[in-house]
Amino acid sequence: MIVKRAELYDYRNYAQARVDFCDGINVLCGDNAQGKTNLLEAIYFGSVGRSPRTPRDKELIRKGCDRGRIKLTQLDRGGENTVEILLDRNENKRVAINGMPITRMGELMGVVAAVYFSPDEMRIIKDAPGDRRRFMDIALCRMSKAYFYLLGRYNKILAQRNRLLKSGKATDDVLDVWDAQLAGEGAKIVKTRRGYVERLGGFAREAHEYLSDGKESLKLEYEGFEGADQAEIEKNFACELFRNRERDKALCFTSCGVQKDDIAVKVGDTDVRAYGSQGQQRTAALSLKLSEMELHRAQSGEYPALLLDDVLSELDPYRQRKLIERSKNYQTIITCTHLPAEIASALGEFALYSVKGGAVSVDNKA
């Protein structure tokens, strides 16, 4: 799968731009604050319906404008597809696939597949569990519309239970009903997530050994409700909800559930989340992204596009070379402020674009 074209209208610092990408390596080069990251952000936004940088869609509209638009053209084995997203300061975003408006965001998942990585993505390893859950859930939603809707149902039930707890009218009879629903949907999520982490772990181990030249081995473990099958997970979840019921009434929110789960990330016996060096955390984060690429291909038969935002400058020369070698396996879009000769040589054939003041021009087409 490749992103064939991106068109931006009144998006961030772009008044209007059209960029045609090659199916190999694409390099966006330019000074800071010229629009390189904005272009990658737009592609990712068209993939999952949200920005990796802000939860507020209206911030994406160009200053002084009431509306903005993104249009992506994607090409895979099934042919060509388009995704168009309209942004409005006074209304919710509207999405159309191949010209047909959609009413459920789940329909967007998987149309344009892209994996995004920037230096800020190191938070996947070193920050709060919510960042690792978000990484996992976005990947699963992109691969499965059913999971997207499952997660939505769980979050709706959780919000209703929390409203009940805050109201002070949470009787045991009513909580029994909500707890049964929450445990039922939550068990499905745990089972899906745990299976995902198990599959991802094999690819992550291989990617980490590749990046560290075999000196380190990465291990992933899902941290959540235990159970040999979905029924046992559901039972354990329901028991934990009941055990925490009085506490939840006092706190006025649900204190346990899949919204608290995490992924353990270990190099050898070291928990990299808390005790890893910056280099280990950076390599582990990159390993997760590369393993996400491989798992998507194993699931769908095609690689997603890899979006690398100013990542090469954060890596030592050895890991730069290793990442470049791996990037040649799929469509990659890289941003940088300058392109050293040694990196250009390692890239081989690539398309080079100059980005300046919200305008993109082709410097060299591979």
Ligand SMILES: Nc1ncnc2c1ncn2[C@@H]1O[C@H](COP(=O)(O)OP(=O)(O)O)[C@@H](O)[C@H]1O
The other form holds:
Amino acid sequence: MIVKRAELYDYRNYAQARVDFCDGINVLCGDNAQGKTNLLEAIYFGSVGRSPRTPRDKELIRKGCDRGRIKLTQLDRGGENTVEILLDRNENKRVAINGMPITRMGELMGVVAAVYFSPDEMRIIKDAPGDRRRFMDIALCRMSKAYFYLLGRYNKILAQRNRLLKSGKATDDVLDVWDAQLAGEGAKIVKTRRGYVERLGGFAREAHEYLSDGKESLKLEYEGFEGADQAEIEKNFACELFRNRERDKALCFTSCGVQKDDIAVKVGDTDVRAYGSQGQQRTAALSLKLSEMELHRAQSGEYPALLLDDVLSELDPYRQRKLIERSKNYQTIITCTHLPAEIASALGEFALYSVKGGAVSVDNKA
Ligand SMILES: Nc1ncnc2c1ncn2[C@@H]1O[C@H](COP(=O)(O)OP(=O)(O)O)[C@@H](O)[C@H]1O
Ligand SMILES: [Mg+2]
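Alongside the form predicted on its own that was just displayed, please also present the structure of the form predicted together with this ligand.
Then the entire complex follows, led off by the chain already shown.
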């Protein structure tokens, strides 16, 4: 799948812009604070319905405006499709696919497929488990609407259980009902995530080996409820909920569940999350993103677009070259403040754009 075109109206610092991308490497060059990240953010927003930078959609509307709009045109094996998102200061966002409004956000998943990587995301390995969980959940949502709705149901049940605990009226009868539901949906999540991490692990090991010139072997392990099958996971989850029940009542929230799970990232016997060098953590983060590209293709038959936000300047020359080599396999959109000659020559053919004050112009079609 490729992103053919992005159109932005009153979005961030863009009053109106239209950018046509090529199917290979696209380089967006410009000084700081000109709108490069904003453009990648818009593409990612059209992909999964949330910004990588903020959970507050209203921030995306251009200052002084009441509404903003993003329109993306993609091209996949099935032909062209458009995704349009309308942002309104006073209302929830509205989404239309091929001009037809959708009623459930899950319909958005997978139309525009994009993987985003920025210096912030390089911390995914050493950051709190929440970031690794989000990584996994967003990837799964993009590949499966069913997972998106499953996660929504789980979070709703969890919120209701927490509300009940806070109200101080949590009787064992009522908790029995919520716990059964939570364990049921939770077990489906664990099973899906475990399968995902297992499959991702193979691609991540390959990517990490590639990036470290065969010197390091990366291993991913899902950390969550154990169980040979869904029924056993569900039983283990339910037991844990029951074991923690009195504590949960005292704490007024649910202290165990899939909202606590994590991915262990290891090189050899070293847990990279806690003990990896900065270089190892960065390489592992990049390996995760590249493996996400591969897994998506294995599942859907097509690569997503890769969005690299200011990433090249953060890597050593060896990894820069390796990443550039890989990027040639897919549509890649790269941002940078300047383009050193050695990077330009490693990129080979690419389309160059300059971004200035919320305007994008084509520099050359290389
Ligand atoms: N909602 C908004 N309305 C208008 N301008 C915005 C909005 N949000 C961010 N900006 C502006 O966008 C610019 C940052 O753009 P960004 O894409 O992050 O820059 P960069 O080119 O460095 O990646 C800043 O000048 C910021 O003030
Ligand atoms: Mg930026």
